[in-house]
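Just the one chain here, laid out as structure tokens, in the form predicted alone.
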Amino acid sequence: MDMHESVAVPRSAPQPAGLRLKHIERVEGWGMAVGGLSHVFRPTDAEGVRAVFDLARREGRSVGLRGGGNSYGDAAMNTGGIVLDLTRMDRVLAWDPATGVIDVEPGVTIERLWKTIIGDGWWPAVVSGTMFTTMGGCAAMNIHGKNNYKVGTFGDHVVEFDFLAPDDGGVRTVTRENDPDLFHGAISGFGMLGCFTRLRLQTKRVYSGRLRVEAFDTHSVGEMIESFEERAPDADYLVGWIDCIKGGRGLGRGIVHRANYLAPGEDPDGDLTLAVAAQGLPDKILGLFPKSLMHLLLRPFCNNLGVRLINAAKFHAGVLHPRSVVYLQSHTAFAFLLDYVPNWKFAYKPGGLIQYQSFIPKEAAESAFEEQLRIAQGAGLPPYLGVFKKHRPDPFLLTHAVDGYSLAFDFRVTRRNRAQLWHLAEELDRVVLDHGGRFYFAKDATLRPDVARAFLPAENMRKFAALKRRCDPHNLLQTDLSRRLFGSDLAATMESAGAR
């Protein structure tokens, strides 16, 4: 195929033969947290993503899209409806090593996007923190890394897709200027307007295998923010750990590592470290105890006093050592840390974990992070994980994006704990709204209607409720996420908030 070249997709085809509701499924969120029945349909090109179109119209039924499944929350799940799974659509279609610019299908993780290209000198410019989630995923959820502050979101690389509507017009192209609207809107839509069957993105140029890391604690959530400023004009990553336990005068105490590409020649062995064999992640801790066994060992930990001890001990160790220390670290070691402990979820069972995670203006994330801990720790419910990035705004309709830091907390759901953990989310709702802040709908799980209506502008929605209109007029996907924001009729629901 020709790097420039579209992929040709056919106008139409015969429907495949015994397409039925028949496909039944439990799907969860990734967190473990919710979950429920779904018929399960896994199409391998366009025609089939058309073909349950076509079902679901017929049966009267709604259609939720699904990568990778990596959403903490309900976001790519259908109760009662369709889950059209996408990850048999798993192709890469073309890879052009002279400008990095690569064509793949909405099914292909970003584990095969980096083994494709990483032999040539090139790597994704955005990734999650696990390679397993999928490109329509990425897209559609708009994703950030570390370096969002720096290079802005996974659709910022986006250079155009093939995109098909249930308006059954067909599997068009996209670009940021043939369609603009739709571009934009696609693009950080969670799934609402139509399936990506392929997309061309731009990959970053690279000449090492392995990052130069800095790793140095903070003392505060002030401290950490102005480490931030201080090192982001000259770090490619930046990142923070904090310990959400620690209350009185170490609240908000941590540990930020920053990273950087090396520079050509830099590392006299960087053809070696750019070989796939060189990235891959140890499965043993010391070369003896399989990781995948490790949740067991995790899980009598998972407890107040477990995660007490165990973060003391990690911000200790860092304050044992040098102000900072600098060492070589690959790219899938630094950008994969959910995958470094495979199945460490596992711990949070049975009733799994949540993610709630908020982005708050720069001139007031201080004192909103600072009050959530507070509010945290003084319901009883501290978070067992932070993590702290900086941000920059983004041109894409439903962003999560502002000029200022996220913090990501992990809270341990259990049936004693369930109801008072949704009750501290309305609680930290509350605070990010009085200061400016976002959400982000791949993490979410807690949000109300009223909420997401709250901290979308006015003219995004409007414009997002005329793209459903446009692309999905007889409102065909729908997920557990977007009935639960926006009810039965989201483009009804944002037209409405939008008028505001």
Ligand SMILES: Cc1cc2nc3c(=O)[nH]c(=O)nc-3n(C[C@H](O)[C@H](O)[C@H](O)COP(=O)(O)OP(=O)(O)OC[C@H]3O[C@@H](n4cnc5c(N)ncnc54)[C@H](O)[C@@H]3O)c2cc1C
The other form holds:
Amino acid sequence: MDMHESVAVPRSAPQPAGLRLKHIERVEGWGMAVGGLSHVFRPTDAEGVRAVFDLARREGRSVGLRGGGNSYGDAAMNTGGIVLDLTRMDRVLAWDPATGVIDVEPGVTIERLWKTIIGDGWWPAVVSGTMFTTMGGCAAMNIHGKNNYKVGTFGDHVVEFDFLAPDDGGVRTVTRENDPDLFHGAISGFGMLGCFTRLRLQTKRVYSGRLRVEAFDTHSVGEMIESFEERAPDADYLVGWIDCIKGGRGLGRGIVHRANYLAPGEDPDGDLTLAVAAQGLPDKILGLFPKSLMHLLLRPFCNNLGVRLINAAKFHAGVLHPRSVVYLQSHTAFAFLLDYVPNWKFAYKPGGLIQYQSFIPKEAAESAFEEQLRIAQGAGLPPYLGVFKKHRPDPFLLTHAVDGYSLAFDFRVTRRNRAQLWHLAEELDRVVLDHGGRFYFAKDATLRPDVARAFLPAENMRKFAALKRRCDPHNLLQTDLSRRLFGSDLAATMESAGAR
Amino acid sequence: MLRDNCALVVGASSGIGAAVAERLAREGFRVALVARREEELRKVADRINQRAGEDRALVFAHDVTCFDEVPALFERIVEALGGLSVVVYAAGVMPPVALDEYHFAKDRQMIEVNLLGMIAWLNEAADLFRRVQAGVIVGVGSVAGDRGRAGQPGYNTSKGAQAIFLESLRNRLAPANVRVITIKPGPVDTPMVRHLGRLPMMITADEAARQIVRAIGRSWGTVYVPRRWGLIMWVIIHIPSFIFRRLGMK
Ligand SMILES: Cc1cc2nc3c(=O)[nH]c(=O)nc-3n(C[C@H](O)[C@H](O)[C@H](O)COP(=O)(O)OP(=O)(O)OC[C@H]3O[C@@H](n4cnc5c(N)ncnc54)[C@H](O)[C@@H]3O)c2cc1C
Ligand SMILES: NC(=O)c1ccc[n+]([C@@H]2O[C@H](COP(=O)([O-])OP(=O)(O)OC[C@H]3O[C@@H](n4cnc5c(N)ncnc54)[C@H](OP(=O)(O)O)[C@@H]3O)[C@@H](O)[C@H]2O)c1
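Let me have the form predicted together with this ligand next, following on from the form predicted alone.
The next block holds the full complex; its first chain is the one shown before.
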């Protein structure tokens, strides 16, 4: 398709008449720690998206794009402005079970995606830890999975997309070849350049609905890194859990899970396990307790002592079940463990939670993460969850991935600890910058402008600024996060930061 | 986008509603006053604005039985106030009904004003508050809704149904951080009950309003005004029907 060829869109969508009271909603980050009021619109097609851009221009408002709202902080919020929620653009447009190529609208979730393709023996190449993210959100943040070190990020599996930028003609189809700058900028561009209105993805062939999973204990961050390095060459997925409460000699102890696809013929029940029903997560815990109420059970443990108990139990469970045992687990159970308990985040109410994930080059990872753990523990604010992953570099302009490791911390937010927590995040930021690391906007709620401008490569910021000037010169697209980090003239800010 | 400390009082031209509006205004709220009699509303608004030294009260004449007008008027009011955080529904009627009188028009009026009007207004408020995940909704019911008495079948029904509706709203909206309060006053000295003469344990409208405004600040659920009615009604609710019938309570 030619670079500037427009894709026909039906002109039937009703034009939003204006900003009405009925559009006002509170929009929150997934972690419930930040939120604000916006006028929310939910178009059903690209024409509807364009209509909202027009409305915003007429009313002098900015537009923040939003998918499933799973970004932990303020990345999909636009307080006081318009939020364009794309979850109603949720059609699967085409699916080819012979090649594994699928065309979807941006509001299609990972859940919808895997349910559409698994029966034919395919699985999404890259998934997040929750299946409720949308394709548009995944592309905009260029998400990674537990296989990042092996297959790259979400963007690496996007074949092409249709894109509607506020000021760049109509909807156009973008590929790596016809517009490499926009391709690599829009993916990872956190909704700042335009709106994905269709994505074509290459999915991954699988021969069973199950993975072969194995777990290993590790006793320090260094050991965890060694374990990853040793297994990475032949593991399809690797993920580590770190007990962030344990200090002293147990600092950084954890468990590594490794998973591999089954080869053709290896699973005698392959066809059966590929059924959607075989992937279902049970509705009740231990067959008794309704999962929907599970967060209430978690609540009493949502404090330093409770997490210490749970973490110790989790770590020492290995004594009872030797970790060397290999077991089979469905793709969903392995990939979306967090969805197993619906609304588990409610255990963090009323203050919510923030996630702090930083990405550190391989050689520096051990010392950086140990230092972060010590700082957090020393401040009396130990993370309640620590998740460890391995990454590799990718060609997307604002990507978070490095040739190294990431450690994601979940922190509980309360009215009392909030200021202290934000201050702690600043200290952790310093460690990341000192070690040449990066941050991830999907997880961010605390980053300061100077840090954001310091960690992004200057060249990438200059390129991104040029794209912003081309696609959205009037800064129609903004979010709370973009304003927090780059002010309301993102292009100018990135240009001057990129000129340093 | 929406200011805090903005209240809407339906039934604000007289009695409990007027007193609640005045007290809210004294606490710094901007208030929208709704009822049919515009001149009465103006008097209340003038008192509020004079005291505050600024235009804190706005007047909107409306008959709550014109249900279709509610959505647009609600939107206009929120716009005029610049926000909305509290809604109080205090409009009500209780025409005299003789013990041997069966008068559909009166019953219908009570259901329309006390119940359907409330549903029309509170649905609007509920939808807004659900979306913004904040707000307080107050419905003024009555102790008279706790039992079906011989004297006031229509009124008792309207008040009983009000309480059920408010309980449902409360259960719907609790996850959205919205509080829904059912106020159940005993006798209050207002024009509505003047024809009944002096009633037992009667309080002034201002005293009722003081307690209601306090509840707005902190309560969930049902609040009897004054509180002792909670105990009294607990006993009355538990009197078996065959005894209750003989007590001759009207
Ligand atoms: C429990 C949990 C586990 C997670 N696990 C992982 C993980 O393993 N790996 C990982 O990388 N991330 C993970 N995340 C983060 C999540 O994958 C990202 O935040 C993702 O972007 C969320 O997608 P969404 O559809 O909810 O998008 P939103 O959060 O709604 O939006 C994300 C960004 O995309 C933009 N956007 C949305 N739709 C469009 C569109 N159509 N066009 C252009 N821009 C758009 C928004 O403006 C915003 O900047 C996790 C989040 C949660 C809550
Ligand atoms: N007084 C008591 O002893 C007592 C006890 C328990 C409960 N209550 C309840 O408290 C509430 C307030 O009563 P009150 O004692 O304060 O009586 P009130 O002084 O007569 O006030 C009633 C209010 O309702 C308004 N109203 C009536 N019909 C209306 C309509 N069709 N459209 C719009 N507004 C209408 C009136 O305004 P307009 O006439 O200007 O329209 C007035 O503002 C009622 O629900 C009542 O049932 C009262």
